[in-house]
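This document starts with one chain, in the form predicted on its own, laid out as C-alpha cells.
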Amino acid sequence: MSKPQGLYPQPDCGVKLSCGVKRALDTVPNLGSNPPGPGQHWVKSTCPLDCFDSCSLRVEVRQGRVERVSGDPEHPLTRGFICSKGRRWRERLYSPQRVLQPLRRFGSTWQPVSWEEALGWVAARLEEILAVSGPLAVLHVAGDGSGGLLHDLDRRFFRALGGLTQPEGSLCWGSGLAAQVYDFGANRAHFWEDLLHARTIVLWGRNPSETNIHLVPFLRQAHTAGARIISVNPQRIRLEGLDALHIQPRPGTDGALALGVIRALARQGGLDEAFIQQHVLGAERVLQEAERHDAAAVERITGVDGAAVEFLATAYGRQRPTATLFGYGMQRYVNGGNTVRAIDALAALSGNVGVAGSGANYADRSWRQVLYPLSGPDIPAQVRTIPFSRLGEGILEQRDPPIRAIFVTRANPVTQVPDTSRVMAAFRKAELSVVIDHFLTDTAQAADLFLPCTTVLEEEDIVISSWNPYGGYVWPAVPPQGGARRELDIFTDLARRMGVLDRFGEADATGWLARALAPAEPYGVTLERFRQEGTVASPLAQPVAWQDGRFATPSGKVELVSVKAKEETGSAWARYSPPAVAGQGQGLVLITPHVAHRLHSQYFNLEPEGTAPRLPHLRLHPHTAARLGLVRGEKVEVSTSQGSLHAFLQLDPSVHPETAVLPEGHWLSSGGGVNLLTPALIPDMGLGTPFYDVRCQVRPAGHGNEKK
C-alpha cells in the first residue's frame, strides 16, 4: 500500500510492534482492492469519531463477522495503535443495546414497526406540516457524532424539501474558528511531524493524553530532541514521561495572559520586526492594547505572576521556533474568540507563523476547498437559523412559523446542548420528532420515531479530518446488521416518497463520493486513489502552514486589525473582556471537559456493567474541598442558576482551586446530564458555545448506599 506523498520523513515515535504482528501485517494484501469475502481477511477503514486523530483502522473479519479492530501501522499518525474508543467499534457493532429495527412511540411505550410503515408515516406527517406551515417549521439538528462525506446528505434532503430551520454555529470550536479566519483568512495548521523542528511547544488548553493520544509520540520525540514543552491550562494535565512546565491561569482569563505576554515580549526585544513589517497588519494597535496588561494587572486577573509572564515571553521570543497547539476549553467562554485572537497575535508578533517548528495550530480545513459539498448549498432553499448554544430557547421562541417537527442526525442534543431543561421542553412541544442513531440515547428517548442506522463498519465512505491533513477511506467490513440502514438509503427513500428525488439526486455511495471528489481530480485525488492508498493528504495542506507568506485575508497579511471583525463583532482587534463568570458572584467555575474513554456522550452506555458510576464524579482541589467542608467519596449537590444534579466527590490536586470539574457525556437517564447546569450564552464571535462560563455551588447532598 502506497503512502501519502509530500510528507516530512516519518519519525520513529516509539510505537513498537511484536515480530509476530509485523509478520502478520507484512502478509496483508492491498486492502483497498480486497473487498470482504468468506474466511479471514483484513479491511481498511477510518474512524469517523469527531476527534483530532481520525485514525486509520484495520478491521479483521472472520466468517462474515468482525473479530478485531486495530490501528493501521502504515498511517502517518495512527502508526499501529488506537484509543479505547476505536478498539470498541466491534462492541458497538454487536452490542445487545443496539436497536436494529425502527421504533415508533405509542404513548409511553416503543413498538417495533417496519421501514415501510416508519418512512410512510414520516413522509405523510412532513407533507402535512409543509403544506400548512412551510419548510421553516421543520428543524434539522445535525451533529458530527459520526463523520464522513456521505453523512452530509441529510442536510441535502431538507434543502430539497424547500428549506429548513437549523442550528448555526458550533458546540465545540466555533469562536476559535472565526477568530483565526479574521486573523489569517482561513484555518490552517502545520503537519504534526513539524513539531520535530520546534524549540518550544506550548499546549494552550490542549490535553493530548486525554483527547489526542497520537500527538503524544511526536511530543516525546520533540522533547528528546531538546524541545521544551509548556502547558497553559487551569487544570494541570498529565504528560507521562515529559518534563513539562505548567502555567495555570484562572478559567476564562487566557486572553489577558496572552496580552500580558505580548507586552513583556516587546520589552524584552522579542518582537520579530522583519516579519511584522512584511506580513502583519495592525501590530501597533495590538501593542497599544497590550500596554493595559502589565504584570500587576495580569496577576490580578489571571492569578499568574510576573515571573511566569516573562518566562512565556522568553519562550516565544528567544526560544523559538515556538509551536502553539490550541485546545478548545479557553474559547468556551463569552470572550473566547478574542482569547484566540490574542494568542494568534502573540504567535505572529513573535515571528512564530509560517516558520518550521512554529504555528498557531487550531484547525486545518484545507480539504474543504477541494471538495464538492454534498450538503446541497447549491439547492435553492429557505433557511432560518438558531444559535446552537441557545437551541432549546431558540426553538421555543420561533413563531412565524413555530417549530412543528424536529429531525436529529449524528447528535444527542438533549445531553450535549446547554440548558437541557429548555431543550427537553422544546422536544415536548414539537408535534413530530425523529432520531436516527444506533442506540436509544437521551434524545432518542424524547422522540416519536427512532430509525436505526449503520455504523462505520457497515458502510462505504470517506472521512476527512479537520485537525490534520489526512482523509481516510472507509470500506464496509460487514453488511448492515438486522434492519439497520445507511443514512444515504434512508434519505433517498424519503426523497422519493416525497417527490423531491430530482432535487435531492439519486446515486449509490460510489456515485456520491465521486461527485464529492470531482473538484479534487485536477490535484490527482480520486475515489480510486482513496480505495488503493487508504489515506490521502489534502493537496492544499502545507507541512508548514503559511510558509509562502501569503495569507487568505483581504490584505494578504496577518490581520491583527480586521475590518471584517469590526463589522461582525464590534472590535477590529483582540481585546480582553472578563468572562461571564466574573459577574456571577461567589462560587466555583464549572468546567465540563471531555474524558478519554468517551467521545462526548458516545460510549457511555457501553461501559462494562459494574464499572459505570451511578452518578457523575465531580473533581475538586483538596484545599477547596476542605474549605467547603467536603470529604472524598461523599455525594454532593452541584447547582448553578440553571439547575442542579448530584455527583460523587473526588479530590484532585491537578484541578485549579477556583474550579469544579464535572466531565460531560454522562447520560441524563443515568443520573448525569451536566448541561442541566450550563447556560445558554452567545459568545463574542463565531457562535461558539460558552459551556464553561458559569459558577456553581457545591454542598453535601446526604449519604446513601449508591454505587460510586
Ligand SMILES: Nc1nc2c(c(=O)[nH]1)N[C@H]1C(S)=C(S)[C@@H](COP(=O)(O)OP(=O)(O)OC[C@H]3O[C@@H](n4cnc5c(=O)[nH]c(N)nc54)[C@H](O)[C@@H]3O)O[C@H]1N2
Contents of the next structure:
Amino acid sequence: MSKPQGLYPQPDCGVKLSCGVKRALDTVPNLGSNPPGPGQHWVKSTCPLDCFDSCSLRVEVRQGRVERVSGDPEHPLTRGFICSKGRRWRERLYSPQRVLQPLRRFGSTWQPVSWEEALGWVAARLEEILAVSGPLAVLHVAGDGSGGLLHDLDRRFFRALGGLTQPEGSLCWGSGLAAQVYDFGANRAHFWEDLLHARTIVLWGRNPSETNIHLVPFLRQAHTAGARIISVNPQRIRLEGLDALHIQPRPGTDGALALGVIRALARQGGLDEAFIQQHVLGAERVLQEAERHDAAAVERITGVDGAAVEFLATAYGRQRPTATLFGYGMQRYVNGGNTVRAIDALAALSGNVGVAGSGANYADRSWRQVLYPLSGPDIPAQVRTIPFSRLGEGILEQRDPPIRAIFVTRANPVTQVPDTSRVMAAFRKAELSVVIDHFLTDTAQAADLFLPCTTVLEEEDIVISSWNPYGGYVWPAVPPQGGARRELDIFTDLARRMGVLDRFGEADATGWLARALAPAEPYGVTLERFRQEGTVASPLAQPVAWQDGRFATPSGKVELVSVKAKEETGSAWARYSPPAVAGQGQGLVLITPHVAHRLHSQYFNLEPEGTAPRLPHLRLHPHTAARLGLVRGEKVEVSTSQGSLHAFLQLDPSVHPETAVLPEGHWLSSGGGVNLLTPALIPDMGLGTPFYDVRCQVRPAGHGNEKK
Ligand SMILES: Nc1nc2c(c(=O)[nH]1)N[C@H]1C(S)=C(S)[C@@H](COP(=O)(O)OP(=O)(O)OC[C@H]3O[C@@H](n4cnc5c(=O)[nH]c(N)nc54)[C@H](O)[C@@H]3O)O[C@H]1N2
Ligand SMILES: Nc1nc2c(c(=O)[nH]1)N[C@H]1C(S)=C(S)[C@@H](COP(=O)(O)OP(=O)(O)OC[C@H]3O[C@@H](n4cnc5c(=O)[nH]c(N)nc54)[C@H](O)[C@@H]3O)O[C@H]1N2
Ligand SMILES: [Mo]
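Mind pulling up the form predicted together with the ligand next to the form predicted on its own we just looked at?
Then the entire complex follows, led off by the chain already shown.
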C-alpha cells in the first residue's frame, strides 16, 4: 500500500505563519511529539467542532484503529494540548451509542433499513411533495455540528432541487456580526499573538476557561508581561492564576455601561482625537448619546458604580493599547446588536482599533471571502426564510405551501432552538422528517428517518475557523465505520436518484475541495498546500485588523453613524434600550451558557451516565437562594413564561444575585432541555437569538402540587 500524504512525521510539516508575527508562546510544552512506533502512524486532522479554537489534531492509528487523538504541537494556537472533547473523538468514533445503519420509524419503534431502501423512500416522498407543493414545502435546517467545508454540500442539494425553506439569521452570534458590519464593514479580529502587545485586555462577556481554553495561555503570557485583565460579565468567571478585575453588570445592560464609559472617557480627556478625525464617522452623535448616561443613570440601570465606570474609561483611554475580546453572551438579548455597537464605539473613540494590542475582536470571517461556497448560492433557487430564533412557530405558521418535510443536518434544533415545545409540535406536524447525525439525539428521536454519517476521523476535509485566522486539513484516519456514509455520498446519491446531479455537480472529496479553494489560488492557497503544511492562515487575515485604516464600510471609515443601520434597524447609531427582561416583572434572569465538557448538546451522551435521565444543575448566588428559602442540593422547579423543568440547586457566589445559571446542552430525553424555558424573540439586528432575555421563577420542586 502506498503511503498516503499528510501522515506524520513529514519533512516540513510545521505551520507557516504567513503574517510575520513572532511565535510568542514557545514555553508551552510540546506534548505528543514522540515519533510513532512500529505499525503506527500519525494522521493530521482538524477539530470540526463549532469552537473558537479549531484545534489541529494528531490522530494516532495502529493497525487500522484510532488509538489516541492529541493536540498538534506544531500549531500556533493548539500548541500540543486539546480539551476533553477533542481527546474523546476516539470514544465518539467507536461509541456503542453510535448508529451505523439507517433507521426508519414504524410507529414508536425504529427498524434498521438498507441505504437502498432509506434513500429510495426519501427520494420518492420528496418527489411527491415537490410535485404537489413545490420546493418551499421542504425545510432544511443546517447547524454548525461540523465546520468542514464539504459539509456545506447539504445546502447545495436543496438548491439543486429548485429551492427550499430555510432558517435565516443565527442561533449564535448574528446580532453582533451585523453590528460589526455596520461599524467596520466586515468582521475582522487580531491574531491571538497580538494580545502580547496589549496593556489592557477586556473579556467582554466571554468565558475562555469554558469556551476557549487555548486563549488562556495567551492571556497568562500577556498578564505576566504586564497586561491588566478585566472581565465584564454578570458572572465572576474563573480565570485561574490570573489576577483579573471583575465588573458585573446586570444582564442585558452592557450597552448602557459602554455609553457611560464613553461619557467618562470624554471627561477624562481620553478620546483619541487624531484617530477620530481621520477614521471615525459620527463620533459627535455617539458622544451626545453618551451624555444621557451619567454615573447615576448607569448605576441605576447596570448596578455598576461610578468608580468602576471611571476605571474602565481609564483602561480604554490611558492604559492602552486595550484589546476587547467579545464573547457572545452579551448579545443574546433583544438589544444585543446595539450593545456590540456601543462597545465598538468605545474601542474606536479611544483609538483602540487598527493598532497593535487593541481591537474590537468579535470574529474573523476573512477565510469566507476567498473561498467558493459549496452551499451553492450560484445555483438558481426559490428560497423562503424563517427567523432561526422563531423556528418552531415559524414552521407552524407557514401557508402556501405549509412545511411538509423537514431535513436536519449538523444540528439538534429540538434541544438548541428556543421554545422547544413549538419545535417539537412542528416536527409532529411534518409528514416527513429526516435527520443525518451520529447519534439518536432529541431531534433524531422526533424524526421518521435517521441516516448515519461519518465523523471527522473518517473523512477528508478542510476546516476553517471564524474566530482565528487558520484553516486546517483533515486527513481520513480510518474508513467509515459500519454502514455510516459521508454526507458527500449521501447527497450525491440522493441528487442522482432525483435527477438533479447535473445541477448539484459530481466530484470526489478532492474535487470539491479544489473547487472551494479555487478563488484562493491567486493567493497561493491550494489543496496541495493544505496537505503539505496542514495549517494555513487566511491570506486576508491581518495580525492587526484594520491597520491600514481602510475600513470596509461605504465611507471607508468606522461608521458609528451608519445609513445602512438606520435603514435596517431604525437607528443609525448605538443606543441603549432595555432588554426584554426589564419588562417581565419579578424573577431572576435565566442565563443558559456553554460549558467546557460539552459542545452544546454534543458529548452529553458520552458523559459517564450516558443517556440515563438525570437532573441538570442550576446555580444561584447563596444570598438569592437564602432569600427564596432554598438550600443547596435541593430539587427545584425552574419556570418561565414558556415552560418549566426540574434541577438540583447549587450555590455559587460567582453568580450575579439577580440571575440563575443553567447550562445549555443537556438532552431533553435525559431530563434537560433548557430551551423549554427560552422564548422565541427577534432582536434589534442581525436576526440573532436572545436566549438569555427571559426571567424565571425558582421554587422547591413539588410546589403547587401539594394540595392532594
Ligand atoms: N467547551 C465549549 N466551548 C465552546 C462552546 C461549547 O458549547 N462548549 N460553544 C462554542 C460556541 S458555538 C460559541 S457561540 C462560543 C460562546 O462562547 P462565550 O461567548 O464565551 O460563551 P456563552 O456561554 O455563550 O456566554 C459567555 C458569557 O456571557 C456571559 N453573559 C451572559 N449575559 C451577559 C450580559 O448581559 N453581559 C455580559 N457582559 N456577559 C453576559 C455569561 O455569564 C457567560 O460567561 O463558545 C464556543 N466554544
Ligand atoms: N439556551 C441556549 N441555547 C443555545 C445557546 C445558548 O447559549 N443557550 N447557544 C446557541 C449557540 S451559540 C449555538 S451555535 C447553537 C448550536 O446549535 P446546534 O448546532 O444545533 O448544536 P449541537 O448540539 O452542536 O448539534 C449539532 C449536531 O450535529 C451533529 N453532527 C456533528 N458532526 C456532524 C456531521 O458531520 N454531520 C451531521 N449531519 N451531523 C453532525 C452532532 O452530533 C449534533 O447532534 O445552540 C444555541 N442554543
Ligand atoms: Mo455559537
